[in-house]
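So this first bit is one chain, no partners, the form predicted alone, shown in structure tokens.
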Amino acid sequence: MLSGRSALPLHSQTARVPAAAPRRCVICAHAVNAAVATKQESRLAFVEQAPPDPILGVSEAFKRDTSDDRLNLGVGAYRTNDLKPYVLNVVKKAEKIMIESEENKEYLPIEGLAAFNKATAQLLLGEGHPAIKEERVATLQSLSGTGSLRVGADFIGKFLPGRTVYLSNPTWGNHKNIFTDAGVEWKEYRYFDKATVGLAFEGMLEDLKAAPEGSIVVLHGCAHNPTGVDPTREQWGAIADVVEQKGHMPFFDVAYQGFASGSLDDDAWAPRFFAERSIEMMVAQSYSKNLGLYAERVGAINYVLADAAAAKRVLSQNKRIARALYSNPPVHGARIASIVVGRPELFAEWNEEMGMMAGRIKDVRQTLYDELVKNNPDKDWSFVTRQIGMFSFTGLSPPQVENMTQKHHVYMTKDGRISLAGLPSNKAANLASAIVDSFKV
């Protein structure tokens, strides 16, 4: 008898073994499945596929270019003259203090940290403005400049319907989407002035002027982007003056605080300046280029209104829009700015930092001028000094710009700007010949 099976003769058991089964062509079957498989289509077949991000788009292009030659003058990041990222040294330090403090990485409140509002505040209006002091300053710390544009946004469509947005022509691109896909409509207004390659101040005075009452008006709150024309201060006297003779509402956008110029206090003069005539407004901050923490996306937006309580239920619904977008902001940036700003000796550094970060983009700048005026002294090529910031607009068109790419291997957005941080200095006489080149395009 075998062990562990029944006492049937041999000759049961094996009668007892089912007959095998049909068997089926493995092949066939997967043919079958495939054939099935191809007549299904998504439910989001419908879907159409988004054009490349005009910016991100072109760095894109630029890393399956394999010549020796190429430039990535697309993104605006600043980058050190052998085109290596940089972290400030004031960053590092304010991260060791951090982690030397051991913090921990619970959720902040929907408003963010209140160590890095005030500080925030501080910057953009100086410290002691009496905004601050009575209150009257309603801050959120959100997802960087875009974040907080978008919030900004979603506040206007809410808050202030029927009311249009006024943006400069050109822009930065993404604040068309931004508004755009927050439902409220926008409008442009001139700004850029092709013949003078400078500022179009009568023809955006006319526009602003014809804006219908109440209107949101974008201003740039220096190094203008994409043009780096910026008003001069007598100008933005006459902006203010339309602006509180209108009742519109002022939304500026300030990307680029202590980078453009190396002073904090400089390139926030607009602001401050349309603050101390009363007039109140929205701001969007963004720490991404004054303290290189583009990765960690920091920024805030801050209205300054009229009375405290207004502040108060304003920044209530702010926080019930961020609530709804993203429930809340990361803490290890804003740890970092409020560390930064809050030690006297960190924040000497800071500002030590960003004079020589825009030492650098100022001496590039200069550098291309020079050798733009070696290739054709005959051109006027002054437009190149004359802006501020990261940016140049060259002037040259989406044709010319074409050959900037395929002959050159220089990459650039299609409203041709290009970005110094991009540009070390021994490349600036190569660059200088491919602009003179394209504009015989």
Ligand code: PLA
Contents of the next structure:
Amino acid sequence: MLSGRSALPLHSQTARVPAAAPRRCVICAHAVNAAVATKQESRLAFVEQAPPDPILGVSEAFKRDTSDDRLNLGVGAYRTNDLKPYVLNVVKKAEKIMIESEENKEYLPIEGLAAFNKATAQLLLGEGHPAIKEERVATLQSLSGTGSLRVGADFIGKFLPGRTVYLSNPTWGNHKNIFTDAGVEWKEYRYFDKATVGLAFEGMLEDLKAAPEGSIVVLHGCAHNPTGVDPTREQWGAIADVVEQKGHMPFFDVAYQGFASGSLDDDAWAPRFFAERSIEMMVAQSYSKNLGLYAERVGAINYVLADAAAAKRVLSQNKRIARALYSNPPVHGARIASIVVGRPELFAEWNEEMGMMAGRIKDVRQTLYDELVKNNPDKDWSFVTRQIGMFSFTGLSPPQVENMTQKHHVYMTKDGRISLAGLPSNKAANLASAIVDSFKV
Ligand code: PLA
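And the form predicted in complex with the ligand, for comparison with the form predicted alone?
Shown next: the complete complex, the earlier chain at its head.
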């Protein structure tokens, strides 16, 4: 039997109103029995407010600012020079093809769209790669980069229990949430050297050498977030040596393929190099940025392994994980990506658009650098143009970031990262003077 209290609609919570006013449900405004309503306190009243997300929370705060000068450099989302979100031409063309072929909306298999999985492994390793031909790659389409990382994290928790995941210090903040929520222990390896605003290469190697054998090492495939600092090819060689000697498992996060150099192929160099050396690895891929499919949630988790039989079993276990998390992935964006990657003329056009997007960021990076030098020639700003990808890691401290936002209406993450993908060239001068001013705080 339901008690009188729990028989009420769940949303029968009242706003605090003067005693004389009739009590109304705050959601649907139906009259609420006052005697019951005053007693009512949710059984979840003990739940504390979660803090806003350090990255996506910045966009929420930006929306509340009404200043004409406001600038959202928080999230890494590409904008045109007029600050418009950009839908790639190749995406529009693929969608046209999809409408014409009248595809249905049936469930996909748990592992996702076969054509997408083929295309995504190809984009990662290159067409005709032996690992693909020999069926040594297990690929599961998942919910963009984040969902793919989470499936991978759950897989580690289940099948590599007790292994520690090593994350770069710093890294994309959500990596920590993902592994924590999957119940997987993580530690950090040195990555960024504040003194040189470059790679802490020796420290990184030392930490990877000191990690227990068989640890998982999360590596950013290219355009490291948030630092914009990648190892050189020679340094990748030394990293691969340590990974191999220690029997570590690299877990590449490839979220910006194309945004480091402007070339989709060149930006896959690091994971391809590890594959060449026959190092087994996990790779999460995202199409949010390079195909601009942010909201479509397109990505994959790949396992590049030594033998086909293991790959088949690993895929089966990843399906088991995905089934309980979200059952099967969305189809629309996966069709777009498979058409764009799978048709040579569209793939060539994508490369051009990719080059254009990366080029705009490079140009605005240079403009910002020039303006910074103009504003304060005494400081060494060369890190701005040395860093690659969507971001600049400015070195601004949290109070200085506070000044950027409160005084100059520049929204950015507390770690001092700005997304140059959201900067139009005509705002570079304002941004430079805000940065110079904030460094004085
Ligand atoms: N991995 C890295 C390194 C990322 O920077 C991001 C996104 C992802 C994975 C996941 O993106 P996806 O789930 O959309 O594929 N980072 C953004 C957005 C662009 C975010 O925080 O979600 C960022 O501003 O850092």
